[in-house]
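There is one chain below, alone, in structure tokens, taken in the form predicted alone.
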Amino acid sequence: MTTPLTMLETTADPHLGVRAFADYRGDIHERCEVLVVGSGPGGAVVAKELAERGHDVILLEEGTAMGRREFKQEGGAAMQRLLRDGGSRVSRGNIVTPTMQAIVLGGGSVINSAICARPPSWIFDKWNLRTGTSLTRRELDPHFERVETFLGVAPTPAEVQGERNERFRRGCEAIGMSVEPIWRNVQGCKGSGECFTGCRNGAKKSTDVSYVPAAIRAGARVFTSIRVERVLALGRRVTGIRGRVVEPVTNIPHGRVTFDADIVVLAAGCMATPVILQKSELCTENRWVGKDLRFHPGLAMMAMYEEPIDPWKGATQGYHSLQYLEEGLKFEVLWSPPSVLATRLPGVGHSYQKHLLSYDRLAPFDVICAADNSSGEVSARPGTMSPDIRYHLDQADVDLMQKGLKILSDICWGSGAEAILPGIHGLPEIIQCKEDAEVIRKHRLEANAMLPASNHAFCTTRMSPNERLGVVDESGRCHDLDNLYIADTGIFAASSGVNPMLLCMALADRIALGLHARL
């Protein structure tokens, strides 16, 4: 079994050996055995596992490497540097849904809250019903264990929870709800609440400081600032990729690149991977490429307390409740930079200013929904590699989210709140007592009254043993091509129920070991 990371490994420059924009002169042409596109939770795992088993691996990333010194605590500056479209990416449909997708070495693992949750076994029963996949939780458990061991995943300790997280715990316990510390891939967390803008303490074991360095030590070559634009193919076999060198942050294209490979693994994310396939005119007969996009739409509610609680102190997300998970609801603590969180406050002018002045007394709690009745699609925009994202939130899921809001309000009151800010159009901006909060349950809530966000996205290249029901088989191989694999959240057959990173990594581990056995 792989041993956990040591502190010696994490104190050295984790990006040593990563090739960057400044290293390139003109066009690039390289060859390898296995080419992995995307360095996030899926691609980095595949690159490490195959490199450690003696394969010649190249890992490509469109973003750049960002270290602790480059991380900016201010939300706007961080989003410009770390996120697609500067953090302004949204889906269109019957509701506008912000969705933050990373563009940085390490992908989403750099900006997420390091939550590592194994989905319950019944999630895979749902997958079987939707696409016929035979995967089980028992089959994936060894892969979960391998990832967790390598990253040192453990429950968030009490000493870094902070008052904001403790209030959530108390609120859940007060109303008889289960609550537990969140398991996270961190070592030495200081509870600074800076997960979203990049961990300046170096505690979060995102893939750029864990799996990528391990892949390099095993001989993998890592190229950043490389945008893949086409997968090249002859008949049923892919031969490599073609793309461009792109300038960090601005994404201005420069030299042309060609990478030849015996095997290509797309792990560019469930938004980018289908766009690459569409631009490459591959899998054109498969009706599921870019289709069946699934989100975990989430809503936040602010609990306001009589006394300051210094909510910026403590782990970004330290506790959650899984009591209603089988119904499709997961409850969490939330935190983000002040400039981002302030956009969730109601009012204009002096009323908005008043809420800002209460900032030290506010705690955001949120509910995410499995949204099993809702779906969308991703398609390539002409002349660009950016996706056109469409999503329809079904009324049944709106009703479920409304139930979640009422439970959230109960958690707030149970935590000792003196008021809550529901953040829903048509409801009072501020509710002063629990009795008045009944309006949350009684009000007829529709999709356009909410502004949910979702950074959990999946299913656009979904898995099925049947080529008529999915894009890849259970090994991750595309049905239409003999040597093209996908290893990102796009291969999920349905919602993961919980935060998707750990599941993505376990699937990638399984895909990598299976691919090694076949090579």
Second form
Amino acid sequence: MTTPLTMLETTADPHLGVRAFADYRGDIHERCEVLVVGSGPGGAVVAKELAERGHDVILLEEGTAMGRREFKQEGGAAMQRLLRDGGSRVSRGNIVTPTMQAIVLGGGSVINSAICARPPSWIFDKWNLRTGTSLTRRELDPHFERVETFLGVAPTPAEVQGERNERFRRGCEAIGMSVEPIWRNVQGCKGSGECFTGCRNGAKKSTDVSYVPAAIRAGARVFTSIRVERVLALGRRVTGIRGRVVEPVTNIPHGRVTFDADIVVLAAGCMATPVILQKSELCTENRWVGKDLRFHPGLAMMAMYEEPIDPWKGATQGYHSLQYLEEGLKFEVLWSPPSVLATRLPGVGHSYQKHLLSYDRLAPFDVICAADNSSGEVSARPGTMSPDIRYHLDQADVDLMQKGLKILSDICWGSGAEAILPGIHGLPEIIQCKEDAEVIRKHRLEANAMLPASNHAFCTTRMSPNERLGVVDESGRCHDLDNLYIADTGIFAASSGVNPMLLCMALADRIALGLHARL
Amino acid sequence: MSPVCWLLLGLLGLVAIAIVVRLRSGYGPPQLTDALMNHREQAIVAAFANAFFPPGGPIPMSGTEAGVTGYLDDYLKRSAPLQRLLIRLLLRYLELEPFVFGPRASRFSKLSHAEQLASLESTGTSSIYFRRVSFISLRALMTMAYLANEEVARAIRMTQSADPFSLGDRVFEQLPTNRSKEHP
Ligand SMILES: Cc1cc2nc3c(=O)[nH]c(=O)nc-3n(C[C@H](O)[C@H](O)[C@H](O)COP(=O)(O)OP(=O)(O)OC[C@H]3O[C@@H](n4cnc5c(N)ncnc54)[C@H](O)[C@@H]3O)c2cc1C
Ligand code: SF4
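In place of the form predicted alone, the structure of the form predicted in complex with its partner chain is requested.
Every chain and every other molecule in the complex is listed next, the one we just looked at coming first.
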């Protein structure tokens, strides 16, 4: 077995060897042993681990490689370059909820806050109850450890927390809530708070600068700007994929591509993988493809302070509280591009401008909810590869989020806020004292009073040992096909409770090692 | 949806088209050359920009002075066709919304500034979910465009540095201290 390299051993240009749009002339036809679709946290891990074990691996990615000098801090430009539908993707149902998926080499790991959290063991008991999985935290721990070691996952150091994060810590401590520095896959973080638009410091170890270069060093071939449209199959065996070369940013299709493979691993993300399966007319007998979509809806509340706290200084998300995790609530500090956050400020005209001036006195804190009672589905839209996403937020989860909002408000007051902005329809736009904040608890909230963000998404090809309860078995293999695997968050059997990336990577590591043992 | 609903929707659509056709004229000349947005769309965006960010306010620069119209045009040029269509529909819808929801039967861009504010307030706080979502979408676009202007960013002391801690307090020495002292 190859000894895992640490991140410190990576090459200077992390994207060296990545094939790009400009390299292609006409149609492409290649073959390999293992074909991995998607270079996000799921796919990149599988590609590296199998390549390092001597397998002939090809990794396909629809997005392009984005160098650190290409990252734009301006919110609109960044979202248009890095996110699907320019960041305007939403689900429909009883609420409209924005849900962001990246289109870039490295997938969501390029734009996320690098939070790495291991789910507690009871999460896997819940999975067992839902779909009969026998996975345990103890069984996954070696995989968590391998991923964490490779990425250098560590707690956010105090020097880069900054006042925004420290206020959250103080707020939690003031009300007797547990609070801890967030563990992240970063090295040399300078606390620029720019994780969402791409790390200009190269500190964030997103998969494009960690697992993908390691896969290339081990011999994997990586093709960007390739959109997989169909998985090809003969009976119970897949034979490869068909797709198109797509122009960067515009996504205009160019040449046709065919990749033949002995094994195909889909890791295109929980929105895209079911669409590929549906378009390919595979697993048609399985009722769970694209079904049971789960989100962690998240709500942000702004704390406003009397004095400037320079909120742009400090790690994007530096502290969290896991105290209410078992009830389905997780509390975090939040940050995103200023123009995105500013949208949350109240008023129009001069009053809106006045609130914009208070921007350096604001800190956003958020609560994410496990939302175990709510679900949705993803289906292929005719004529395109983009998903039609439906989601219903159940009132029981709305009630839980309301409880979360009340706790958030207590954290804000505990942190020394002089006012809070709840951002909920039907509540005052600004609440100026703790007593008045009681309205958050008393007011009966309904789903459409809120506009939660849903950036943690999973379960659309869920895992179960029983083919009537899931799409893949516990090795990640599709029940209906002998050599098709899935390794993205779609395979979660239920919520991960905590942020999903690390679990996705640990599962992908386990799938890769299992595959290697079988090949 | 029942056939009656479809019929009603169709009729509403026809009425909307008739209104749009009648109101085609009356927009000023285009502000941008080489633009994707036609002169009507440019006028609509300018009206929204100056309603959200009027001149002479706590941030002296108005929406149009900050280049919101040009930003949005570039944004649309870079958008995928479906997003472009949706944004254009959003703008047209909100331009015509006062015909249904007031404050008086007119295009948004023809309302007085006070009426425009009333119209936006009513959309943003409406009990109709769709109206609130359309307001938030518009505000997001406008805010993104306004804050992309460097002078506006400086006015609100919005700093983005790849290495903020190495700057210490120097960042603030370089910035004007025009932060509002008023509390909300
Ligand atoms: C703003 C934001 C912040 C987040 N913060 C955190 C965090 O701090 N911690 C955490 O744990 N989680 C976080 N998440 C969630 C986390 O990023 C995702 O759960 C994770 O990226 C999912 O990994 P994945 O491999 O399943 O899919 P993805 O990361 O979505 O990767 C899928 C890849 O497949 C590619 N692809 C899709 N379709 C095709 C196709 N047809 N052909 C070829 N390629 C294709 C995509 O372009 C993409 O690169 C965040 C998410 C967002 C949006
Ligand atoms: S906070 Fe800044 S420096 Fe740190 S990982 Fe995120 S983007 Fe990079």
